[in-house]
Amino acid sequence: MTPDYAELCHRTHERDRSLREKVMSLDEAAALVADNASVGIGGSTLSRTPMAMIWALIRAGRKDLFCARSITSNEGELLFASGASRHLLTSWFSQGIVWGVSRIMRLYTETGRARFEEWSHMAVGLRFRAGAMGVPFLPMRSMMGSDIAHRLPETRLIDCPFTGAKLMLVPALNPDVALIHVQRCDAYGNAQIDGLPFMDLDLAMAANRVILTTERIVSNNKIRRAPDQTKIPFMAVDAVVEAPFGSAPHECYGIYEPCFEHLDAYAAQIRRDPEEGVRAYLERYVYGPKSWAEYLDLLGLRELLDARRRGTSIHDD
């Protein structure tokens, strides 16, 4: 659906954009997002995933939230399982690069629980864009040689009117809360991000609220020393959620890679039964623990230190 660009400017203005702390639980950050919701979600497959605040929103009971990201990994899959989300925008959604097409979208999709609205990388990137730029739409040529655009009712073709050629328009996406997770960022908001953006810049000034988790919060004098790297303003966030390994079992970049371990057993299990594995998993890793901490222990200390050690040697030269 194409947003209502005075309603979203009205949005905005409404907004309190004052420099404020805004530091909080996962659990008061969940309440900030409601059911049926619209949410983008930061990183990319394995990277910088906001998992924590995933993890906090399923404990929460959100229900039919429409989710939105660049490329999809397991965190779908407990999204869709657990009921979260029904409805999942993005351009390939699988476990994880190495352990191929998602089962559970699959399983989710083929027995209608739930969709999988697939688009080209470069659209769903250029929809955020165009959220972000203010405006209802941009033009594209990615899509034009596949069959992906003839299933997507909202795309348009047009002649461009300077050149004549055919361009391909797709709308822009306004999700109501991002979810964007950072190596840092001080307490105000204002985040560094170290190695890719990927399109969270975008979805940071597309969404009407942004919640940051970050694997710590650092004094804003630290973040001055070295403004180059603030990515994401203060004026754009809304929460800021300390939680180390908040991507876990995913990856954040230079501080620690994917628990590879931990990964494989999920796979695996989901291999065996995707509906019995992925009903276990959310019972076990996200339902039982009754804090982040637990969570953490529950991965096991020995495998986050590894994570840890192999994340940090990517400084040592």
The other form holds:
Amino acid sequence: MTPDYAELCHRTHERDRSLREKVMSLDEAAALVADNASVGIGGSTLSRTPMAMIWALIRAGRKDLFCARSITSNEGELLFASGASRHLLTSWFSQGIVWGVSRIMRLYTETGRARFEEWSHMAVGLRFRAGAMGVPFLPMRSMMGSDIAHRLPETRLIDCPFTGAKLMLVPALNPDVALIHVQRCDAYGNAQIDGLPFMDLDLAMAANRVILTTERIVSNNKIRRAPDQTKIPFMAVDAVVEAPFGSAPHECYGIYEPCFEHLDAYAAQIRRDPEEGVRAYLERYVYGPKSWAEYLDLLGLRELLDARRRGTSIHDD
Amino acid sequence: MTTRTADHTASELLAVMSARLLRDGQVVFAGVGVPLLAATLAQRLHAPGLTILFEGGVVGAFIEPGKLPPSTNEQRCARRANMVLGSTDVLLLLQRGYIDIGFMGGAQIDQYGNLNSSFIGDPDHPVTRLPGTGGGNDIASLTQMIVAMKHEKRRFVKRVDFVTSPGFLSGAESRREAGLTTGGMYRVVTDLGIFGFEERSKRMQLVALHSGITTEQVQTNTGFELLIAAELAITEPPSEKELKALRHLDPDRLYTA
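Moving from the form predicted on its own to the form predicted in complex with the partner chain:
What follows is the entire complex, opening with the chain shown before.
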């Protein structure tokens, strides 16, 4: 996860960083992610989750991905239950506080079927930042004295060479691939993110490959009219996939809120019987539909319209 | 112990009592649930200049009644805020010393104010795997803390099964010696009373009782021997005005059921 610096630069130099169109389908993008790859997942909790890409990876039968995300919601449950991942690095893992402790997370971690590797939220962020900076670690002043660090052999406690103060060092995290969902980008991958950016800028620059999904693909002229809004540069991006409602049933800032009815129904189904509930959900919503559009059909027009109404009115009413 | 009177729920009591601890002009880093609600309540009642930060990256939140966010990472948190930042950068504001109070809930706490939100039982073979720290460890490591939680014997234990978010670790100077030179537990607010930490031992100390609650009741519901402050205060029950404002904020009882 913290490769040799020469190797890190080599992998970047090997990528085609030219200004070129890289639009492809979800299936084509999924083929860029190998089994056992380390995958950084953008967004946080219910926000800008790259759900369409995760959905495509599960459908493609990916196995044993090592996934890292700031905070993990029910997309982590789907990754565990489908076998796409058995190792998730995150600071917090459950669908959301209003739905209680995740039964799937509990089932998989308590029985040793999967691993939830817990780091503090800032530690996850600084690991991506160190990765983005091309340095092997960053110092921080939290996680010291707690049991979290005791369970993480990759951390180091040092005395600062300048002040003598104790500092916690966390290693860089340079995932093989980052999955990031954005409001808009052009065909080259110049990505504009509205609202909360979470850790996505660092994640994009840390990763060795970036797959963008986007609510819509816009012209390069539109990007150039507002270059200050571009948060991820095209040269860091390897694939662009247009996926409207690409975070649903989670939210995308300024465009739609979460589909709360769907998430409530999902949580109720899991509560009744975690194992069978999630299996049936995967069958119906992930493996069943023939396309992302058909998946959206299953979520339903009424719920998507309501999510859209709520999402667009938050900042513009 | 869950106290519910005809007047208010235990969660409402927690929200009102902890809101009263916040002062106008403070910069508060709030977690989701009661902390978010209590900070917003304080902002609407006596602390209009209270600045609320969320780990999702929000600076200067202004939560809308009836539209409470499901976590501190959704766009509802950002509505009418002063700024949005990356989540790493908003957490770094704690490390840089901009925050007066960190404010969170807790699943399990011990006599030194250490919080556990990771594992019940042996971490290698847990009885229950809990959701984890989120930003809790960072907040508790870097600033003064208020914790709001229900008072139950199984939650107030002599030693937490796992230190997710550090209080005073093993008491006395141990927090400082571990490298945590700032912050620490300030107050724990429960449905029975308000607790501080004795200056030298850093052991939890009852500083105020809610009206109608006895020290014996508190001790019975606590899994370790409590210190009792020499001058024990009795809190004023939540007022009509406070409860009305609170119910206006959370009409669906998302966080105050």
